[in-house]
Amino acid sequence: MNAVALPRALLALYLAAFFLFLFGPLLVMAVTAFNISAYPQVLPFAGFTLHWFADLPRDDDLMLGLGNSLRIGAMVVVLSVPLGLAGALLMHQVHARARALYYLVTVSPVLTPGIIIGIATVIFWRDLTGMTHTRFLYDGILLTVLGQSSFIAAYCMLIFTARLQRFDPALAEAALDLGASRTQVFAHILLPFLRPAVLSAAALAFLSSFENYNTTTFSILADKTLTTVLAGRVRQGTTPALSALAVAIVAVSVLGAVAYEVLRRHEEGRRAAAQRVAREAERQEMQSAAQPA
């Protein structure tokens, strides 16, 4: 073996290793979700079923959670997003020597594990709520989407400022210069020029917020979640039902993925189409132009 395909072997071996490391455990929960054996085991294969997807649904505690879950998941992006963009904005307004102190305290809550973020949040609104007479607060789901809130937005925020550097303010200033207000320039200018962002920040946010489990678990009370519950059995005994959840959820996650992509793609060769008119349009505007009366 030369010099130079001994390199390219090794390589491979390793490419192989980490893959067959990433992905080995969900190839065993595929076969296990579709394996008639009442445990999961890939070895021997007694045979193919369906039967673990279809008592998914009729598993109330499992069902429960996972509708807590979408619930924190929605309230998290709605309160994230908004978040880390006005601390995304306000990150470029603030002075140079102050940014970098701005910039530890934002991000400070990603570097707190979520256990002490989970604690805290309870001890906090316990006693606001009961100092204040608003008891009817203190509610697990609430306290989860404000306790997974506290660092998620800071992740929301990381995108936005990655994604305001790229940002032209010759655009801005020239719009408030025509007579644009603040409010249109944000809205017609800074927010189009946002869009991946925010659409990269509520992904982020809402996958961030389904698995989490750390805060959730502390933060949720007596109410559950689909991380919770998921917790709660595997220390019993998993099943096959779980990895039969664990696939379609999966499952889920890769439609949506090659749904945005295809989105994406389509939205970049209408844009490409619309720029071959527009450059053909000015072209045969200049060959006019260039004619003879």
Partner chain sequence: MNSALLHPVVLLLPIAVIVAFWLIAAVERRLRGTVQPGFFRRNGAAVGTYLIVAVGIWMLLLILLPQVSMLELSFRPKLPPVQMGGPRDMYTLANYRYFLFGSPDDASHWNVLHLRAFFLTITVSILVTGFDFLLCYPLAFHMAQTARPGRVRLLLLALIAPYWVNEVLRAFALRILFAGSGLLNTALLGLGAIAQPVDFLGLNIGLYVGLSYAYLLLMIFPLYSAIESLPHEQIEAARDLGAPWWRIHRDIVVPFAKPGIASGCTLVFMLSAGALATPLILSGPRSLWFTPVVYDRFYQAFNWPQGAAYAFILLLTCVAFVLMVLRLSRLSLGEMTR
Given for the second form:
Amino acid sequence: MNAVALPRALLALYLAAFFLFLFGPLLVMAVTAFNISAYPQVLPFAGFTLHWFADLPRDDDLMLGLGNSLRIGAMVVVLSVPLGLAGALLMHQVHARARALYYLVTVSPVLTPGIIIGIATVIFWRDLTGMTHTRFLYDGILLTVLGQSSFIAAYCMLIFTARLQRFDPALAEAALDLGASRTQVFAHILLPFLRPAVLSAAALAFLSSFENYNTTTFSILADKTLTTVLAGRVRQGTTPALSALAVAIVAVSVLGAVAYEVLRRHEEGRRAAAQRVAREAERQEMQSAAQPA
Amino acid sequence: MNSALLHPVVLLLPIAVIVAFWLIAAVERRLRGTVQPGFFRRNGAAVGTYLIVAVGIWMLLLILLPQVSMLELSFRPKLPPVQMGGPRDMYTLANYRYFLFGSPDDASHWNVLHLRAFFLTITVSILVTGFDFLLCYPLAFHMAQTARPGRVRLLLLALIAPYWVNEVLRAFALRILFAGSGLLNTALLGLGAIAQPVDFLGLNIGLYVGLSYAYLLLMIFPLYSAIESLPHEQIEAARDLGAPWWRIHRDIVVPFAKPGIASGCTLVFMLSAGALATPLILSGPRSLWFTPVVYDRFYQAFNWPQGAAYAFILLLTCVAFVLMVLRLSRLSLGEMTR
Amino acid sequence: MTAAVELDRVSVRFGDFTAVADVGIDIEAGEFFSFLGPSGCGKTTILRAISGFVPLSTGAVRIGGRDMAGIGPNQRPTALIFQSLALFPMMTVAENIGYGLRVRGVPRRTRAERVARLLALIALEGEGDKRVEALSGGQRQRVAIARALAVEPQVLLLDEPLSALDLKLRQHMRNELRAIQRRVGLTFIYITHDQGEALTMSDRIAVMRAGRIEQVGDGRSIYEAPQTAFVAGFVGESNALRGDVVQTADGEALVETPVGRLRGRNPRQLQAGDAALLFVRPEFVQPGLSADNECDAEAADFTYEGSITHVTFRAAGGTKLLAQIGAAARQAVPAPGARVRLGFAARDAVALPP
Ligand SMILES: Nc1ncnc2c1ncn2[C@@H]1O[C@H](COP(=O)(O)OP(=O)(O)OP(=O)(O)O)[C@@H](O)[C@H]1O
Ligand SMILES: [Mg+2]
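Next, report the structure of the form predicted in complex with its partner chain; the form predicted on its own has already been given.
The complete assembly is shown below, putting the previous chain first.
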């Protein structure tokens, strides 16, 4: 075999160990979600049950947190996708040195620990709302949306920049040349081109928001989200209900991922079909061009 | 100076950034020579306004102003509200002095508790980063260079799947595993490897494993995408020249994948030094990670200026780490975060 | 006829670099006008200056007599066909063609009718609902043309539109383009670095070099009466013989070259003592032809192409001379290594400043 690659047996062993490390703890947790035993454990397996799942919707705190998390996630999507898009579009218009500074400022939230973002957000908005007599804006949910958006917008920006690199500026010029206004070029050409990136950015924004803990734990103030409720519970003591919740979250996400994959396959299938048609047309065209007129 | 209100100083930096921006852009426009249409002509009034307003809100309200107000607060004393803006509300280094000496004015003793937490955090984060790199590099290389495409897709999927579970629950899973009566102890006892349950959590083993576990993905993806763009012929050529496998990695793969290695290491370090959930859930009673210390400044000691100072120290540490990585790898920030 | 497009001493500079220098041309209405030149000579830049994407450094562009300064690309009565075609991948064929009408607020019904007429013009009836990805190269080409024609521009600008096509198809599309132009009677400004394309399609050609116009004229005058050494060398194949003018008379110059004294036309009024390049096309150089100019040479290399045979001769001082011998005169093709006397007429040669 390959001298640079690990020998086969060693590679298999390494892969097995790696994925055991990755999945082992999660599988253990999943099993505890179905064990009757009141303490989350695998052994002894006292019997199979679903009542940890059935109990979940009755947990008011958890449901309150879930509701808040969903609401925050939606607002973060609405805020950070447009911010990230603007960030990416503007980045294309600044040059060399200005771009380095611009990049540094916009990407810095990604490289800043989440708790610092949370702390800074709380401090600033406490002062600002105090100064402008808008104390009602000093609200955990709102602050969390703002704090999370500062770095989630940067994720979105990176997604958009990657997609924009494949944008052919001639498309925008062609539209302009046909009489479109700048705004029409944006709405008819650029946005449709960016649609896949908008969707991925929205998905990423929602997921990052939903699972965020470090920033949220500061910025949420007296409110709670699913993650902060969970963290509180885990610190108090572990129960299989938490395992059940984790299993439920994974199940929902896997469904989402599968749906996304199916959509993508479908889109790819349509594209492949179109290309087959194009090749066939090409072949006929060559034949007719080869015939004497 | 009125402490309850935003200090004018806070506004200076953002204004400076905007001015610097505008100046650099103006100079470059002049250097480039052509008369380009202005910003609003180029984008149209509606889109142009959207761009400026959106980026302005993001940069100023969400990034710069919060950071600057945190920094500014860290130089303030903690005062009861009535005294804010009074004669005692002066800029001071007391909060930083407290971090070092455990007291605002007595410099005879070190603040052992906090300093130990700080250095422990940094040391462990560096070790975790190194460990994750060693663990991920072979897999990244395998996926990027030697595995078949179908297998790579499968591996990628398997790598992403655990990250659908959030950080708190992943730490929780490890806690179940490492608990006194958890599966690991049960198994080891059953095998007769140990006579009594080991207190993995109390010994902080749970914490170290948890941190290494939490950010594996953020190491493997940058590594994978960097190594993937290395043409396979380069490796073949080196092998033809008789280079042993370890030299191929040292001389060809690693230098090529430098941007990926740098960004993976930076992310893992930053995330573990700034981790809050994992240490809260997995560390033993005696260990003190730095982030919980910061947290307690705010919500136990209710000393926000001091908390701000501690947060700023953590931020500086991360900036220093990024700079060090950039220095060592001789990369620019743009190359690293590509 | 009125000038449809006037370029009045147009220059375009990018920083220190001058991409277009002092170009002045009047293009007539209904004319098929080509810019021909090597890669990077500023052809695309001229087109982009006409359509308004590139600001002029000096000079003026007038279309239909109206100065275009300060008028954006979306307000000009021009339509540009891009080198990459730039069809909108997010729209169907019909939506692509109707796009210009859509942004002009033309009602849906009228738009559909116009699109249907254009689809018929480009022989794509009933294919309006296809995605552009499902089109062949030639079909895309035609959709791009229809999309530009839909807005009824005064001038159609085409930037190497055929360069992405296969050779056979390219020749086919040449005829089709020319036919469309005749049918719609529009001014076409066409850009190419392919001289065959320029010669077969254009009413007039401007040959460009490094941002400047070298010569403007119809295909025949460009090919047969080049005014500069660059044009003589760039358009068609030529033998170039370096030398000095020794004598001039009756619009002809006698040039001292390494293979002897040769006579050629003297359109640039070179004087005795001037350095010169004497150009003669391979099809005029024939073995055994007794003419004004003759020299001895040895047949060195042969390329057989069916209707013609290319022969490389080696003459005095190692000078290479190319000759093309038509099939009708194939008995004149010498044996390899044979020494022959080559001849060509003075009226078929031209002396130009180097
Ligand atoms: N925006 C620009 N900034 C700087 N230089 C440019 C710009 N656009 C074009 N140039 C330069 O101007 C010169 C002419 O470019 P142009 O695209 O007009 O050439 P062209 O004749 O169309 O070539 P080709 O046949 O390769 O398309 C080139 O050297 C090019 O590098
Ligand atoms: Mg060009």
